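Let's start with one chain on its own, the form predicted on its own, as structure tokens.
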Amino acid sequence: MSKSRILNYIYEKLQKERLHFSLIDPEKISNNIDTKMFEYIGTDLILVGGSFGYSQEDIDSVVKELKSNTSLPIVIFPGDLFSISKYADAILFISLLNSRNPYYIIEAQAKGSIIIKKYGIEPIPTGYIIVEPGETVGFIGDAKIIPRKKPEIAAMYALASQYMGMKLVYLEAGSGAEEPIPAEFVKFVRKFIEIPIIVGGGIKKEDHVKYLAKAGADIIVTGTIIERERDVERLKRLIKTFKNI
């Protein structure tokens, strides 16, 4: 089996359509979530993780529950070393590029690499860039948050990420953000890089997914709709709209 099975899955699907990733935060989600809904709504991959507030047991429990109820890839979205679960298919091997703290740029990654190799899960090198407002992840990750009116700064980080060999770039406004990253911001970054762009944070409305698709986002991530609202039909419509533009 290819060591890049999940990354190949992402790249191959992107040849046909834009993608949607569902994000589950073990600290926020309750045990009664309908894990079978993810294939119904048309999501392509499930991310599991968050900034803080959960244990290794919590994340293992959520990953095992998802694995038993869906055939979709389960990928860790790490908050720290305790986020790594041996039951997952892969992990976004994230470097928080605009952090002030070397721990989130390379030190946590160096320590986690041994665990990832031991568990045999697939690392997916990903450049992670925090954009205003940044929310909890910006605070926890000690980020120099990029202003929404300064896409050129994000473009520099994104291009450096590509040159360093990362396979994805993730532009993050933060979970719970009132609005997603602006269209012009995403469009500016898109002009500079060839690797896929993931956009997360604040994506709640049909207008959001329309402008992000037109701006050049390859993948969007939503979590709040699942965690708080459980509005399955609305999420299904948003995903369909994003993919069909």
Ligand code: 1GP
Contents of the next structure:
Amino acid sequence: MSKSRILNYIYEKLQKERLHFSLIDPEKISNNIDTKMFEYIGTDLILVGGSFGYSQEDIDSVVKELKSNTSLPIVIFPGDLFSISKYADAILFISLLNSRNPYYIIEAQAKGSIIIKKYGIEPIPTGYIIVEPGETVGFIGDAKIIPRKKPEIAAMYALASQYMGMKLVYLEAGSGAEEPIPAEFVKFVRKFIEIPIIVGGGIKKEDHVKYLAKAGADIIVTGTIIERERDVERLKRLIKTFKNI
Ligand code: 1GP
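Any chance you could show the form predicted together with this ligand after that form predicted on its own?
Expanding to the full complex; the earlier chain stays at the top.
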């Protein structure tokens, strides 16, 4: 099996359509979520992770449950070393590029790399950029949060990601943000780079997915809509809209 199986899956699917990733935060998820529903809402991949508030045991059990209820790829979205689960297919090997703290840029990655190798899970090199408001991840990750009016700063980090060989760039407003990253912001970054752009944080309305698709987002991530609102039908509609623009 190819060492870049999940990255190839993402890149190949992107040739045909925009993608949607579902985020499950082991800290926020409650037991009565129906993990079987991911099969029929049109999502392409499930991210599991979050900034804090869960243990390795918690993440292992969420990943194992998802693996038994869906054939979709399960990919770790790490908050720290405790987020690495050997049961996952891959891990977004993220560097929080606009952090003030070297731990989130390279130190956790150095420590985590050995564990990832031992477990044999696929690392997907991803440049992670926190945009206003940043929410919990902005605080925990000690980010120099990029103002929503300054897309040129994000573009510079995104281009640096590409030049460093990252395979994806993730523009993050933070889980639970009032509003997603603005259209003009995404459009500006899109002009600078060729690698796929993931946009996440605060995406919950038809309007949001429409403008993000038009602005050039290749992939969107939603978490809160399922964790808090449980609105499976709405999510299914949003995914369809995003893909069909
Ligand atoms: C967080 O971008 C994701 O990393 C998801 O954000 O919970 O606001 O959908 P929401």
